[in-house]
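In the block that follows, a single chain appears as C-alpha cells, in the form predicted on its own.
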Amino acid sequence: MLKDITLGQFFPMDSVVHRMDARYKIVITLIFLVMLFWGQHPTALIAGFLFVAVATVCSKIPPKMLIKSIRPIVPILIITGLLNLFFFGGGTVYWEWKFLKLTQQGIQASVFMVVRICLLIAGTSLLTYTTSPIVLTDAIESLLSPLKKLKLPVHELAMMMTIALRFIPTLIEETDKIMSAQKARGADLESGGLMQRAKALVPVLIPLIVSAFRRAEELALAMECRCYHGGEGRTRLRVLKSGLRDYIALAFTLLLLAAVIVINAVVY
C-alpha cells in the first residue's frame, strides 16, 4: 500500500504539459479545484473528468499512475461514501432500519462526493507528476512575490513547501524499509485489534522519526556547504516563460469553470 503513494513524485517526460509554465499550471490547478467544489450539478464532475482526461493525454502520464495515486485513499472513499449514503436524507426512501436510511438523494450525494474526491486527487497529482521540485519552487515564489512587500520570506516559504512535498516519497520509502526490517525480526504489524496494531507501530515510528531528523540535518548541512543563504541575490538556471500553450490551457480551464458556474446558477 505504501508503494502506491505517488504524491510528490516527478516523472520527467517530453510533453506539452511538462513544457508549460509552472505558474500557469498552479493557477490552472487552483481553478480546477474551484470548479470541482463550486458546482453542485453532475456537470461539474463531467467538466472535471474532461479536464483530467485532456491533461492526462497531453502529459503522456499513463492512466494507471492516476489510478495508483487513488488507491491509498480507498478507505477514506468508502467511509465518505457510506456516511453520505445513509445519513443524507431526501427523495424516495428505498430502505430504512432504525436511524439508517437509504434514499435517492443519499445515493446521489454519495456517488457525487466519491467521484469528486477521485477527480481531486487525480487532477492535483498531475501537477507534481509534470513539474520538477526546483521549477515548482520558482513558480510558487513568483506567485507569492507580492507578499515580499509585507516583508515575508517568500523564497524560504516556497523552498520549505517544496522540500516537504519532495520528502513525502522519501519518507514513504523509508517507512516501507523499516516495516520490512521489523517484520524480518518477527514483528507482527498486521494482526490483532486496533490498539495492538497501534502499539506494534511504535517500533516503526521511532526509527522513522530519527531517520527524518537525520535526513533534515544532512540536507541543511549540504545547503550550507553550497553557501545557500536564502533568496536574496539568487539567480535561476531556468527562467519561467509563458507561451501560447499556457494561454490556451488557461482559457480552456476558465471556459469549463464558466460553464459549471452558469449551469449551477440556472439549475439552482
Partner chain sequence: MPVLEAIDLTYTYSIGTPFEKTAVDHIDLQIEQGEFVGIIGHTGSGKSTLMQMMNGLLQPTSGTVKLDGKDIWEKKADRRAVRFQVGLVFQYPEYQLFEETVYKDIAFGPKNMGLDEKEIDRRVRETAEAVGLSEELLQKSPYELSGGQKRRAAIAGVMAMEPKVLILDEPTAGLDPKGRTKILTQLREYHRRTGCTVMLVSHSMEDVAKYVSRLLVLSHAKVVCYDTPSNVFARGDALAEMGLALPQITRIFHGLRARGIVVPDEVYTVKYGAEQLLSLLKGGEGTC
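Show the form predicted in complex with the partner chain, please, because up to now only the form predicted on its own has appeared in this conversation.
Next up is only this chain, free of partner chains and other molecules.
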C-alpha cells in the first residue's frame, strides 16, 4: 500500500530528458500546466497529450509508470467527473431526475476535466520521474534566487525542501518496518471499522513520530558538526548547465502553448 506512492519518486534512466537542465524542466512543466488550463477547446487536450507523449518517449519512462502515478487519484477523478457530469448545466438536456441533469455541456465538461487532470498528473510525474529530488530543489533554489533581493530566505527554504524530500522515502520505509513489527505482534491494521482502524494506527504513529524527531535532531547535529551555516558562499558539487536540448524542448513547449492560445482566441 505504501509503496504505491509514486509522487516524487525518481526513476533513474539514461535519457535526453534525464540529462536536461532541471531549471528548464520546471519552467517547461509550468508552461505545460498553463497550457492545460488555458485551453478551453479540445485541441488543448490534444496538445497536452502530444506533450506528454513526446516527453515520455524521450525520457524512456515506461508508460506503465505514468498509469501507476494516476491510479491513486482515481477516486478524485470519479468525483470530479460525476460532479461535472450532473451539475454542469447548459446545452441539450438528455435526461433529468429531480436535481440531477445530464446535459451535452455537462458531458463535455466532465470528460474535459478528467482528461485534463490525468494529463496534469502524468506531466508533473514525468518531471519527478526524470529529476532526482535533490536536483529538483537545487533548480528551484536557482529559479527563485532573484527573490533573495527581497530578503526572502530562498536557500533556507530550498534546504528545508531538500531535507523533507530526502526523508520521504526514509520515513515510508520506516513506516513499513514499524507496521511489520506491530503486525508481528498481532496488530490488526487491515480490518474493522473506521474508528477501530484509526485506533489500530496508534502503535504505528507514535514510534514514527518519535523516530522523526530523533532523526531531525541527529541531522541537525550532524549538519552543525560539519559547520553548516546557511547558503552564504556555498558552492555546488553539480552545477546546473543548460544546452541545446533545453532550448529545443522549451521552444517546442512554447510552440504548443502559442498554438493553444491562438486556437482559444480564434474560437471564442
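Between two forms, the rigid core is defined as the largest C-alpha subset superposing within 1.5 Å. Since the structure is predicted, the reported quantities are computational estimates derived from the model, not experimental observations. Numbering follows the first chain given and starts at 1.
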(message) Using the rigid core as the reference frame, would you say S145 shifts its C-alpha by 2 Å or more between these two forms?
(response) no
(message) Once the core is superposed between these two forms, does A184 show a C-alpha displacement of at least 2 Å?
(response) yes
